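Presented as structure tokens, the chain that follows is alone, the form predicted alone.
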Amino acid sequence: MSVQPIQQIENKKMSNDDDESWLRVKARLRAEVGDDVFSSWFARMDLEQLSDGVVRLSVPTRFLKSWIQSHYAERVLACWQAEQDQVGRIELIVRSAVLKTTMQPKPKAELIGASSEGARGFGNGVGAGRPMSAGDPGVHEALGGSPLDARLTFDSFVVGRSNTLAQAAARQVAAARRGDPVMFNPLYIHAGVGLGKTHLLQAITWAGNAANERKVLYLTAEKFMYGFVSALRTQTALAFKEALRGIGVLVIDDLQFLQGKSTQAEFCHTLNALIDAGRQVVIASDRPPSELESLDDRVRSRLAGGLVVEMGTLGEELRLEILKARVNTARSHTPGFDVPLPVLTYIAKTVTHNGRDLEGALNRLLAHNKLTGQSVTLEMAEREVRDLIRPQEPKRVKIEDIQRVVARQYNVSRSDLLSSRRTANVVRPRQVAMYLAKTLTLRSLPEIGRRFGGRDHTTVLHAVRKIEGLVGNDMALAEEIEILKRQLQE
């Protein structure tokens, strides 16, 4: 894969059946190398050349740029040569600048010509040609932002029972005024992959800047990872921590990827040093601070004192209305495009698993309406969506919900398994808690010794060994056990 790094780059008109060669690439890529993986590598990746065989994408960091082409290079092209045997070589290039050390805007005659993330499809991309306005996805890239998506904005945001609050706490903080009192900060919103996090926090960049109030900066944790690290290579790191304190809302995407001592302690820094000047801080992340196991614990500390918001699972009337409202805006861009409410309603029913998984049924449908001409009917729909039908996924387990399941079975108090009493009917108890989270959790033994009042791991090792071993001859307490489990995962 040749690699053509720039600062700006032209729109290229692209014919419809491009951009339904590159729908069909990406479902392909997605099938291949799964959800999380294309999400995380991915997503942000746009096609805007095809001809002569070659096939240019863009992509809006280096450093992503850098880990397809040693990663992923291979299979970008083979996805590309099953779906069109002509194509011999891809080029990446890279479509806006590095995080700028200063934070500065370009000059305003500067053209915008770079795609917004996921612009194609359902969105509108950003013309080429066109100078800079406030709401322009540029403006903010060239502020050293991530790119922004146009079509995420709180308008387009469908509002259910799961994410009432989150939309509610993201509209407060866009709404605030230069000088207002910060109500809850730093604002913490997490869910699993899909449910509209990326949403709320670019709606709250959008309408922020908008506003021209206050500074609203969107940064993805790889795009403030890799602006650091430039920083310290450029010995510029002083100006860059000078610039993100400088920012009146900042806004950090994909926490869980923060890697690196040194750029979790410079986070942490910033992140209390706009907290302490009354600045705003959004933050979002696929688990609750409490989670962030790979985070310094003052850093987990100081998420968990602001308000942390949960986005639950999409329920099927939500979904059912996530679908209409992507369909009204394909039937925008697609003029003639009908999906009748028995299939919505199929769609809604039985792909449960994100939001994304429905868009991509509904891209689906799309595709396979513009490119045969065929009037979208049930019957196409099951063909089509069968393998975005997942089987239901066991509960999520909490550490919390252990001990407190636990406690009642043995009637001790959940301080009691905190405690460091070591009475007969105590320590049972908590090496069952411990040998349960070992079991249903993914959290490591370190980590559940620090939830079970700060116990080595060792002391937590010693629990799941002892559990093992007497569950294998004592049937009554082997019952128990199955017993627990079944009222955790219910």
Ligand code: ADP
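Computed from a predicted model, the values in this text were never measured in an experiment. Numbering follows the first chain given and starts at 1. Under this definition, the rigid core comprises the largest set of C-alpha atoms superposing within 1.5 Å between the forms. First, how it differs from the form predicted together with the ligand.
After superposing the rigid core, the Cα of D416 is displaced by 2 Å or more between the two forms. With a cut-off of 2 Å and the rigid core superposed, G88 has a Cα displacement that reaches or exceeds the cut-off between the two forms. The Cα shift for Y346 between the two forms, taken after rigid core superposition, is smaller than 2 angstroms.
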Contents of the next structure:
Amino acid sequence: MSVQPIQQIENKKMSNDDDESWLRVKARLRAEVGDDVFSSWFARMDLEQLSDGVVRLSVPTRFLKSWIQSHYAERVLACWQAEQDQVGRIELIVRSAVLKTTMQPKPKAELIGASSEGARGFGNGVGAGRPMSAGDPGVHEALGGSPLDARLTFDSFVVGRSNTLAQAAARQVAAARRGDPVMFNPLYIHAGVGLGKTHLLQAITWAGNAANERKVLYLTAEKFMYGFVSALRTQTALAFKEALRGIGVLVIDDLQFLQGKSTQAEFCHTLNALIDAGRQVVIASDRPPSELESLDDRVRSRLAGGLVVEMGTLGEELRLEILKARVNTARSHTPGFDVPLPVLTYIAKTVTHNGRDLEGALNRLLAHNKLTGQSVTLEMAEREVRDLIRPQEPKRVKIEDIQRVVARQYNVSRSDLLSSRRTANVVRPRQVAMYLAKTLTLRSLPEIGRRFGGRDHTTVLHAVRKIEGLVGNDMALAEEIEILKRQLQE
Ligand code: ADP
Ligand code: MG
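Since the structure above is the form predicted alone, I would like to see how the form predicted together with the ligand looks, so please show that one next.
Below: every chain and molecule of the assembly, starting with the one above.
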């Protein structure tokens, strides 16, 4: 095994003995973790200093540093202690940070400029010995980019009140050029099913890649899991990292499906590495970061630290516009197809649920028209879309929604509501939330107690009675509760 040349750094105090020890430590590590893991993570690790029982090791990127720190720190320490028992601590540093004492981080150097020497010996060719270029198909191979739908572009995305902000932010991301300062990172878009998240994310991907400025990679959370996990399993973690270097914008759809502790740790590292390197990250999910229950607090706060935008339900006007746009597209393939405005208005009024149902409704009319040659009439529409019309049943209120809305109203966090804190500014909102949970949902008292941080049902009962008693006398509170109810039911 050859020794990596050690960087010349001032104030490095090392004896030959230390170098010898380092060689043996590396041999130990290699024996413990295996050749592949060793060359993925440790090949570019250098010994910088050993003094007063502290071993200072350097790696070329922050990503490597945090990965080793969280996955291998103890093992590295143990290997050192087996060599020199006075070693008490390991310190990991990023090499460029040692060489340049400037305080200004140089984000670009982190992911792009990192040397590729460690990639030698990786037989799969992905990123071996050269930095990835933006258009390199290896990037997609290594990461398994998810397939894109050619119809989901900005041009076909109709903007209305509920999605103006999300669309503007998405356009901004897609138009940004290499090296532009990143305005909000990550961009986190959340909305219910069928409200245009995937459409917007794929639009970013198409537009960004067409501009050929920054490579945009679109992945579903499942693909992300599969890409990373399989990269690790096949021991091409380094190739994976090389591939990540080629990406300017990472787009992850349906983050709520990200499962499993280790996947989340990997996601956290990737997120941090990309954001720290000034790369844009865009995420869509069916819920806000605060409600991604299974995610680590740190990841959640990192996600909430960028721009979080919600897209609301599609209003009737927006539905009508979407339908018109769809008809126009359909007409370009099927020239004879036409849907009279009253029919479109009827569908926009009655098919209220989401964009997918709108598309389904039109597809049926189109199919009917094509198969029978009959032109589209209101009668046909009524018959064809009947099962897509949902009765205007009162909205089902969820306990999470209650907690979210109440927390927002009283300016406390949702975790405050679930916590055991007993300060007045938390106790009252918590009681209000429990009261609403009892009156607006069909959940039992024990169930509500459980959803409020594991409280006893008697606590819930007490809260409900308390608020019931108060609203009779306290007009302001009664009004607050009315407003909350309306927000939850609209
Ligand atoms: P989500 O990912 O949020 O579940 P999608 O992006 O898959 O929803 O949207 C569902 C369908 O509705 C798609 O066919 C999409 O093109 C359409 N759609 C949703 N919002 C819009 C919009 N603002 N303009 C045009 N089409 C939309
Ligand atoms: Mg989607």
